[in-house]
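In the form predicted alone, a lone chain appears below as structure tokens.
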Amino acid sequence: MTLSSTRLIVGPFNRVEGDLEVTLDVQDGRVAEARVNAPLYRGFEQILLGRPPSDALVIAPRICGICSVSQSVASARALAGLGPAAMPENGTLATNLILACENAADHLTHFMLFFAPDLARSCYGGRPWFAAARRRFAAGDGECARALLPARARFLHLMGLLAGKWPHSLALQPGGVTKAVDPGEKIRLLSILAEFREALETHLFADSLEAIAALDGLPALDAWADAAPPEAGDFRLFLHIARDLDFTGLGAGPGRFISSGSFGLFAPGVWAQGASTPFDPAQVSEDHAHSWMEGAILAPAVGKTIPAPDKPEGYSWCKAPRLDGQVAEVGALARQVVDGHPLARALNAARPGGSVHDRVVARLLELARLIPAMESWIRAIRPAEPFCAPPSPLGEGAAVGLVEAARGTLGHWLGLHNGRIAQYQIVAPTTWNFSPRDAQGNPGALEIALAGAPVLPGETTPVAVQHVVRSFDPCMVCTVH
């Protein structure tokens, strides 16, 4: 360290899911290097070993209270990979609705409760938009949360109708869902969605969801933001604030994006250097060089989770997933870029590594695309037809279940031997984004994104760092599981 350098340890973070600590080496008022630590070890992969395979449907969702549907779907898909049952169309529709409900609720929760309250901090008291930000986004009494939290609660009634409860439903099975939908419930589902759409179009967007989904480039986004006063909708207010604070210049990640595809709505693939290639889960590996784990670089299908809390090179319980040996980012921005949405591709063309601005825009864009899709899935349900294939014996061997959680690509790698779980490895979205360095010293996605973030004189928990961290919407309990 020189006289102009210093080290900050930031954490624990509020308004993120789980435990997080970030070590920052600061040089000349900017972050020179960052190390991200997931400080809580949990052990779900060991808990599952030796158990009957059906136990995975009960235990895996309990990894997390806000991503439990995603964990359920990944587990069910891994089990389905070892069984002959084909899911009926109603099962696919209901599964999509349950997963989309969790993802949409998470996107809204992230914006109004996790990210936007930072814009109402007193450090921005001199900005021309501060009074509006304070009124709309302040933690505890902001009008945004007061208007949209009740709407989110009513939206989650979908979970009760489709999955019995949330979180930790047992309705999601390898062959479909255990809860059928009758004609009266179908009407009620449409009514719940209509109410949620109205809340989003009134408070969040002040425009139709279709108008947001139709934004096809940066000129269209700028024109939409300027077409009404900044306080006409929370999304528009965010865009004006982001412009003033230069959020497009903050938080550039690795520039390699992964999506396993979702709902048949968002295409799978890998996007890097302006080109798309197929996503192959066989190229995923986990590097243990700087995690408190024993072992070398292994594919999840043969990976191990052996804690080594005294390992000198370790600084996180998180492993370091890599795709074909390279660091990657997952999440809504990755999904929308990989899928080829015109606005997301325009954001990527302007800033190949993404930014705080781009991650928030992509998350809200995805929210606007999801709700109309959910409406079409409800209309396609046929109440008199099956929702779940009968259970069938599982074969021995290995399978992987992939799903796009709100925060990105989630994979469960399962191996069965003698009717028991012999292998279970989980690679969660925040494991990708918040990984430590690998054996070659390559930093993880957040560690890359934090480099260059400004640290103002006297700051011990730099607000720019908090913007970058929260732009990823981390779920730390899923990260180490």
Given for the second form:
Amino acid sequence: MTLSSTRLIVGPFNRVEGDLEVTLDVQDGRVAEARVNAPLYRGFEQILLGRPPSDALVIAPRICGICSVSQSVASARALAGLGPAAMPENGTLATNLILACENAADHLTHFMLFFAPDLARSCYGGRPWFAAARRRFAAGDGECARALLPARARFLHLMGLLAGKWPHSLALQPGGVTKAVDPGEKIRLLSILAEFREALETHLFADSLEAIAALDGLPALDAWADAAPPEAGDFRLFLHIARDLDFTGLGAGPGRFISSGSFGLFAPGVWAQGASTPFDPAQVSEDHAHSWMEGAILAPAVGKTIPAPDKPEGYSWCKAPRLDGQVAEVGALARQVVDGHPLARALNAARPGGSVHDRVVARLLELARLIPAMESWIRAIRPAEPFCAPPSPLGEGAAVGLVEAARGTLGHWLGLHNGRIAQYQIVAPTTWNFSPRDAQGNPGALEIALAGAPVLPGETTPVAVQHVVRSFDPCMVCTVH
Amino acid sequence: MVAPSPPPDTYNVLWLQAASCGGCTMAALAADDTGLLRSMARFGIRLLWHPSLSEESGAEALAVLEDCATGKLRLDCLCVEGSVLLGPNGSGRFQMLSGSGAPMKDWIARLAPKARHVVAVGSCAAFGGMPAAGHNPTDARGLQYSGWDPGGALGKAFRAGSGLPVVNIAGCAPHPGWMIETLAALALGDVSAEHLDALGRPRAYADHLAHHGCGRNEFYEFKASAARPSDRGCLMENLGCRATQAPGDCNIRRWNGYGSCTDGGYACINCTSPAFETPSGPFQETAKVAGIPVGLPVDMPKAWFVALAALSKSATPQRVRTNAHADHVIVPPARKPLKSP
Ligand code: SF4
Ligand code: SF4
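Starting from the form predicted alone shown above, please give the structure in the form predicted together with its partner chain.
Full complex below, order starting with the chain above.
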């Protein structure tokens, strides 16, 4: 490769959920412009039309195998928006637990299976930490996944108990959950959490979850990283490698963060330029200028999904969601920054657009915050009290169901007419993060974050690009659906 | 890059994700509580490439696929997860294999004839699955079936190198055990045509019904039925449960340690069968004619079913009747009165 302008088409991108192709215009050893293509379209929004409303609870989860519960919760909330039933407290607790279990398992899966294996690539053979990275993070047989994949599987026993199975459960209903918890099951749930906590505290953090959640700024994070040898915990090893590879200087996004809030634990809002404003889903629109979709800019409540595969300006099946016309990033970093966690706010103050480092840190910070919250929700369950409100007839009209999936804000915009689904639009986290350009030519969040990434001579699938892409924990199957 | 030649005693699996949700892989990751790779390694199964698990990306990944297609790498098994999209207009452009400029359907057509075994992982790859619902906007097919119709993306006459048709590990998602056990049995050379049912599903699990072992069996026997979500009663009469027709040992082995659909309180939607995605009525309601569910057990004479149901309803103990409409036990089983010594 010469140091002049070249175009690279990179794919298949593995260790992302689903299909992704990235076109890079490379100039003088750096990405000048990136175009992100989601090359798979399945038509869920079309399939849902005309179906009885409750069928959404079966169909929508199957958009995504890695965040099926988030899809279930979004559709249950959209349906609940059209009926009067209020969810009993146990229903909320069980829903929170099922959703948090998925979020936490996804964060762990992302770290050990999707992100960290790149640190063990042979291109890093010359770095002082390489032997450790290979031993801990290598795809397939790294010690991190060997220890934590079984822990994840046993953590998902919570799904067996509360949701029947994972993925694709029907336990999450508009009025609550279909599975009540008896006193013995409550104890088993606490045991599952205790075992998972122990695995995280032993292998991932080599410290207590509370110590991680209490990190309150950059000096505290640095001090924690240096308080023990680099191999004391996978998180610490990551921090050391991230320092050496300057992960804080890689992958700055648009600097506008959205969170719809989660569990009553993480506050909702929009964070940009150091200030918080309320998040109003009515400000969301989807721009089709560079999607293989008919139409222009529409709010999801009136949005359409009509494929236009031959549209010349199109380069992705993904639509381009914008908040009040502007690009935004969603995910764990967004959630923690919006919520105001001191470490996340400090990361944001240092780098308003975020970075590869910041996204990974925020995800693991959130994992450390979720587990203790889950323990408290289990203790609050009161067996023999109701878990589900009786179904009530649904009204006609429109509603939106919002939820925070592991990867960020997910919205289902539902419209019912004559007892059938007349409108169903889904705006998924990676639709936000991996959107194509809009009519103004503004790139999506990943497209922004990739600009400037180094491309080394001879690289066809630049490793820095892979770090940036995977730092978002993309879920492409949700992106287009 | 050329992938190193595998040792002869391994069973080489190439795993592709066609139009999938990735859920089959996610289920498989929890296999045996230890993870997909380790539970397969026990049987000498090696993944040449898997989209979620391998290190290789981009050009390196394409090289592995190319080597399989040209025969440079021995392909013992091609696993496909997700439906094959033929649309729009037969072009396959609804799913392009990234970086390759070719539709996924063409890659599958190139690779399948090279494989000793071809496995459809999940109901999408087997029969079309959820993307084929309704008017099937993307022309989604299974590898060898489109719904109930033989054919699919590879054609009715397709046979893999071993002579077997596509092995359909149907389920949405399939139980991890179905995936591991089928792949292990294939690797051990234990699978011949008689081990598959008429739709290519492994009989090891498809000879059972999802109904077998359901924790609601006492409610079923007495037709003490749940009326609303979270009731403990049988889900068949009102809430759409199809477990008495659905192939699968879902209630004999556990999902995620403790669960199953019906023990989780919701209907079996018969996810192991073709066209499960397009039922005649709402998924969570039982279709009835003159008050009698239409989806009765297939091998039971209807008149007998109706007669037995009427009889057992009249014999239902108060305990069972009451508990069927609650989410926890209201009336415990009666015990013999204690005798004083
Ligand atoms: S069969 Fe079900 S779980 Fe598997 S890819 Fe298809 S929708 Fe997902
Ligand atoms: S119980 Fe029915 S819906 Fe559930 S996994 Fe088994 S066959 Fe599929």
